[in-house]
Amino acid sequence: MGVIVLQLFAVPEGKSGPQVIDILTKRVTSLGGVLSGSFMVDCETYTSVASLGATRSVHLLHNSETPASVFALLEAASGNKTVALVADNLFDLLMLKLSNFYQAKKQTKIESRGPRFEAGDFLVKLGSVTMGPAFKGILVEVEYQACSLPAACWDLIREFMQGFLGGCVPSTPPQYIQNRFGDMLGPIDGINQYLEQFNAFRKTTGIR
């Protein structure tokens, strides 16, 4: 597992969404990068109920990169902090078990879904999110597999991505990148990303 990079792709006026994820799939694959299959991330939202005192909410995230797995992140009464829990897909079963504490928020299931590249050590995964039926917009991830320390190759991450995205690329990393630039990164901080990404989109529509 490398660093994982989420950068938003706003869509331009007077294109739809598949047409941008062609777009895009043209620079990729000029820069080498060849399909290899599809990919999915999808969460689900669980808001406790009001017996229960000061509402928490849990989000469940999956990711097709780890099938088995399903990623809980609980988010703490005051929302300023959240503990992540990665668990067997049994996780999902669970929560239907505990529909007296925990219930699904409706028509907030929210889900990013494409083609996904390899590019030498990089792997890109270019996803048309929605909830419900709804488009919402694009994201692109972008990982370097070579290294799990964004403070050693954060400028190669960004050199690639700037090669076919443009000018949406910072030169800084995105907030979640800094903060963590000396640590080594593993498969929950994809997952962090992608949470912090869906809920801005769910913003957008008055839905969190």
The other form holds:
Amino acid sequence: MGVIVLQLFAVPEGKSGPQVIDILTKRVTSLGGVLSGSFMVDCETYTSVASLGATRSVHLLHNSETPASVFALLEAASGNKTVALVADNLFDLLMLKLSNFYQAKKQTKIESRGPRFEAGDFLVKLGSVTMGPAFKGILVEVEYQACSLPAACWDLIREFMQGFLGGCVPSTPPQYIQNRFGDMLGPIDGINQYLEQFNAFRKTTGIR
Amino acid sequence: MASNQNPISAIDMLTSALRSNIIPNQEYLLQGSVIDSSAEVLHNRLRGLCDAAETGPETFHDHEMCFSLKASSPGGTPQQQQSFLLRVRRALDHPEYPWQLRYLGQPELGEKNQPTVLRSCIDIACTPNVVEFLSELGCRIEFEYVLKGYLFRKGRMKVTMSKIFRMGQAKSPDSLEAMTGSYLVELSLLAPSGQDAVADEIKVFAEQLRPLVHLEKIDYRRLQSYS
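Moving on from the form predicted alone, kindly provide the form predicted together with the partner chain as a structure.
Every chain and every other molecule in the complex is listed next, the one we just looked at coming first.
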């Protein structure tokens, strides 16, 4: 349990995704980060069939950091509410059984995958976001594991992030974190941010 | 916490688990009932036959809700609606336990020599907002009830002796009225499909409970024709 912040890192002109990951890897390791495996967060979206009435979407996300859990985020028909259910891995099997009611669009499956670093109380994950074969951008995840309250540690997180990401890190926290500045955050908050970012990636053609 | 060197996607893990047939998604089931006046004798027999005889059986007090998801087939009559049933169960005596979401397929009675009812079954632990989730998914609550009873285990088999209570008008778990003057007895085992040898294990155990209770395959279609 900790505060998770996602940061989009724009790919500079003339550089490829793997080159940017290399550059960021060097910066993180010079800050004391130790490579400890790799991570993956993926998202598959299921949409309700017409005979069920108003369209609803279920986003199924998996995070290698919580391998025994499945996060099911349901966008309500009215559009202004998302219900986040956390369940066992077998929930995937249930969604497959619901294929007569909710169907997956294969081409919208999106994932962020890459190396994972431990730097003291920080976890840094450098993700290359891909949708099928297409590379969409770089998404960096930073988790400060020692604290679950953004109000108590945002400044520390920002300083750490600016140390290897530079000026692209704003001085104000992302809107999602601002709305929950005084609340205790957990894995579901990281997942909600991933969904926001993945939806933005899906709407962009080319690299974000 | 160290992560995998190369994480496999959850869908790939599930597909490989399904192919290796290691997911326990089949329920082998026998059911019966015993009237209240004879329940204690059965309870003692089960205590003797099952595991953990010294500590005694676990009690449970659960609230179960049955939801259905219906979609009308295009141009079809209401009878042609596809229906998908899901059950949500929570422990009233342990509010901190995860809630259970359960999918049950159509029960198959099979041939006369098939010892137990067979139905596909997926049990999923989840967070308490599952009712809100299912409502937004398009499910409607069909019925609900409270079950109070005892849970025994024998190896991989599970035996429950429980009383069913109707939810009172106040819809609170405290206002309960018993639906019958008997206990429902269920003997079940969850295993991956194709392990039919376990059905014989269940049949042998069921024989040991006769004549206190007759556990048998219940044909739900015949029950529906009575109502």
